[in-house]
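One chain comes next, on its own, written as structure tokens: the form predicted alone.
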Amino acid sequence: MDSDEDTFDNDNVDSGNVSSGDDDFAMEVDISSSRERQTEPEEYHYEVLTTDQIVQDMVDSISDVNGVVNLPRTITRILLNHFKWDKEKLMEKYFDGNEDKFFQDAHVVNPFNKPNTISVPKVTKSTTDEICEICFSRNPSGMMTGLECGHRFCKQCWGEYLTTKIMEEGVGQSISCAAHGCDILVDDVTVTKLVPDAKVRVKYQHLITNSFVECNRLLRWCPSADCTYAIKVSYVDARPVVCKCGHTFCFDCGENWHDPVQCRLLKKWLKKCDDDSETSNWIAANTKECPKCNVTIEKDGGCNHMVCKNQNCKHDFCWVCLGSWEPHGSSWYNCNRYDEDEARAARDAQEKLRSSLSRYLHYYNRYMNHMQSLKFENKLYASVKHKMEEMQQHNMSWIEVQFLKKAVDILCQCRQTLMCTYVFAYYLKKNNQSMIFEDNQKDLETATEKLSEYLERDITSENLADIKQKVQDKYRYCEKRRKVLLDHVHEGYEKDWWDYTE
């Protein structure tokens, strides 16, 4: 089954998605603004690849390795995938000397030391017939095939096995031999020859292409919906990259560009927001445990006399101090005394949980508010386009009305930055520099809200000149304050000003 045949058809391979196109007004603005951010603080070199270019990059990588190790192309691809498409690491391991282990770890039969046939064909009355051990049918030898491991089955069973793996299980790179317990991987040529359905072959090529991008640390699919492009970089860094579809994201983590917060804190924040941990916090802040059996109890009335509803407990206690209810209403009443150690500890623990929840909700609500506002601001592009047309009817040229487009663009940048500043602030410990950061955050937020207000005003011939001047002044100020905030945070990273509560 060995062959140097190239099984990838560049004309037929794509990522399985539909391109979104880039004639949308909002997207057009986003691209130009994001390209400006690409140069901050220094240029980060990357290229946007189409699916055909991705396939060609994969073919080139295989050719580069083949020029040194001289192996069949299909085996080289399996080896490269095993080493996450790190060509240097592959060649380093290849020349280490332990050849058998090298191929064994990659689940490939050593092409320089092929074993004898493992499974001896069952010979029937006709010496040219073999029995397939999957369907147990008798077939001429020409209808039987297998991998270099020696396991042979009829071509129909192979085809059905491969089709199931590809279409139902979504497996491409890691399809192993159909024999039980054999981990030798199926090569591309075998799949191409044994799968009759063109749709299945195309799906297989999609899976191989996807795996190439996902395994390669220097490549990343654009996370935007329906986008078929991938980004290729020369080195991995937490920097913004801009796809041809207009989407800007962090290459390192794949999330929307999140300056000034670092990837690890953003990841932690998103997990915290999605997790059930905050539900637990609410339970902890709004309920108490029975001091005897530890059952969780929520107060649903005004009376502080609580009776545990656990049938095996029925303990009477005070909701306020968590002490036994028996002394309440007698001369031994001590609930009002704050210096009672046990009650004070219980109240302090409850207050701490409530304070923690309140702090989280403070930052979460502001984070979500800017996220929602950003979605609404994106709708402004359609509104602004209409306003620009209206202004041109008031004797303004097309160039003169571009300030509105620029203003919405900067507004969206500021919303995105402010959203991420609340993630940064949530984990930030208080110090002198954090106070400066919060002042910068306040200034930017105030200016951003004012700019948003200006852009939502109705434009008439009477206020046209006034609106234009105010919008221009305000978006320039927002742009300046955003830069001041980001520069301060970046300086803090360089000088180790920031401490975190993790």
The other form holds:
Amino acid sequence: MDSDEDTFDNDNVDSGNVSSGDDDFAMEVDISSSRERQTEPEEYHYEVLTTDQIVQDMVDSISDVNGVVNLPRTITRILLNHFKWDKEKLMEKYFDGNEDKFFQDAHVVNPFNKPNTISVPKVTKSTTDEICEICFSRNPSGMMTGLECGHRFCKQCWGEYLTTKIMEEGVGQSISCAAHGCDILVDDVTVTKLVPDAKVRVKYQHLITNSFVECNRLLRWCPSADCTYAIKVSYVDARPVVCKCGHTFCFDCGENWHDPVQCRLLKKWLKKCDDDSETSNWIAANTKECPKCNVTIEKDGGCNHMVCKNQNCKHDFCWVCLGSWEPHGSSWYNCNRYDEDEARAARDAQEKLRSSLSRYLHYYNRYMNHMQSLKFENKLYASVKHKMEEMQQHNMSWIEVQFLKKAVDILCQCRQTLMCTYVFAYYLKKNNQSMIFEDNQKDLETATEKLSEYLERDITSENLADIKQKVQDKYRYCEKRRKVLLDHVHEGYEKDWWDYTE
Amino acid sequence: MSLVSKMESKSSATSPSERRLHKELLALIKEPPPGVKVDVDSVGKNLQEWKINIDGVEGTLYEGEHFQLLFKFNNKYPFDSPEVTFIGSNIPVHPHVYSNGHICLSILTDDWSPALSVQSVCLSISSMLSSCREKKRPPDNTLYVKTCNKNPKKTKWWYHDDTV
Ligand SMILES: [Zn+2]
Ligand SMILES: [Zn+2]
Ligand SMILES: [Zn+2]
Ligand SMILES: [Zn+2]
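The form predicted together with its partner chain is what I want next, because the block you gave corresponds to the form predicted alone; please supply it.
Every chain and every other molecule in the complex is listed next, the one we just looked at coming first.
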């Protein structure tokens, strides 16, 4: 191992040997066997469900509740959805007393209020025609249908109505009765019965499943593009979960796993990055266009007397009022058309904006740098695979060349972590612990860049043994530094070391 | 009226949407509710655009005024709501009516039901006008008129307080 790394290690031992309850278990599944675990994180149990399993889970939930409350399954499903699939809450409210209000809030007709003898419309007599209020046509009663609310329309209009809701408006769970002002929900069996087109029924099933996952706290779709798996947990926590598609994300917020920064700050950061108004503010505050030739001019000094740098223009003008400079000539290089105090305040604000922006850009650039590098990971895996094949031709066994893949794995983990440390650091207030954190961050960053460099090198039969040693040393070191950094931040969470700027 | 008899004779209109519009039109011509009158000449041959005149109700702030509504239907009607705006020289000054004729009324979008009709929409608008206590434009009128989509159905309405 290189000597400089040994020194680093010893120097930082005081901040690194701390145990923490919150390790990033899932990301290190890969390497845990080769690593001596100082702290065994509390395991976070979760299941990866296919779409079919999700539907089954929904069916099971309904059965669970029906085992206790004896209601039609269609009603139970609507009730469960109303309570965001929280079975306990549903039962609690159900046995709480006010039955009418319970059903009314969930937009279903109280099944216990029905008269015992349900008046089934007589389908035998064709004389009992009814007029459908949608198509205005006269229909035999057998062609008319409706929900418990009693609003009846012809089956064809129902089918058309439901199809429009499902296909045009993308509504599944919350389709209500077609009558104006009636909020009674259409149950799934009714929809299935009245929609003639199988394609529409499939879309409906899809919408229902989606709203089941979206409103269920213990379920989350894998956010990876085109992935149809969902993760099911037994309690919600900001923990990494690994989908069957390979994507690792935070269960709580759905973003890529972002240790050591917390969901709240990450969200704030992402919003800030999305909103490029900061950058455009700076441009607005610091550049103007020459009033004559419209070339963009950036102001870099305090004087308001501007001379357009466009050699063909050279227009003289005042920065403050954008008027021609001539009338200002004798006013000591201040614009007398503009209130003094106001001008100074504007300048101060501009300064403030400029410095807060350059601070932001400092963190943003480093954050983006790691993100960009991560995007090359696929390319790197491919080139490493090629190298591994090359080395096998140099009489190394398959197992002996595995270290290269592992090096890339660790490189990616380190970049992911570093990326998030810049978000954490941006919001962090300076104190003694934050300085230790910054040192840790610097060490990990230096080591990570070095590892990355080693992986780019050419491998020849002469330097092969040497390179293997170096790469292994370096990734072990990176792994160690990464753990030190994370443990330190986690300890800070426990001991309340971190103050934030906002 | 010759038009009515002409329409009655060709009662076998083609699409369900046309069939329903046809029936609505006949009913509205034969038994118009007070203060509501279809401009029969305006109804296109495909039935997709109607102009309807409505009168300000006696004893309300709009007494003596005359307004015109434009209804546009697509072939999904009545499952899709009609596009309804005030047109012409006199747009009612009302807290839910923008000066470009757009109307902020929930049954025209979110609360539309296929069981509603041209007649029920006209009556709702008429009663919206009648219950007004102070003639004024919506507070965001200037901005809205400058920035809105031409089709009011494209607007994400925040429904104004109904009690106005
Ligand atoms: Zn019908
Ligand atoms: Zn109903
Ligand atoms: Zn996935
Ligand atoms: Zn998170």
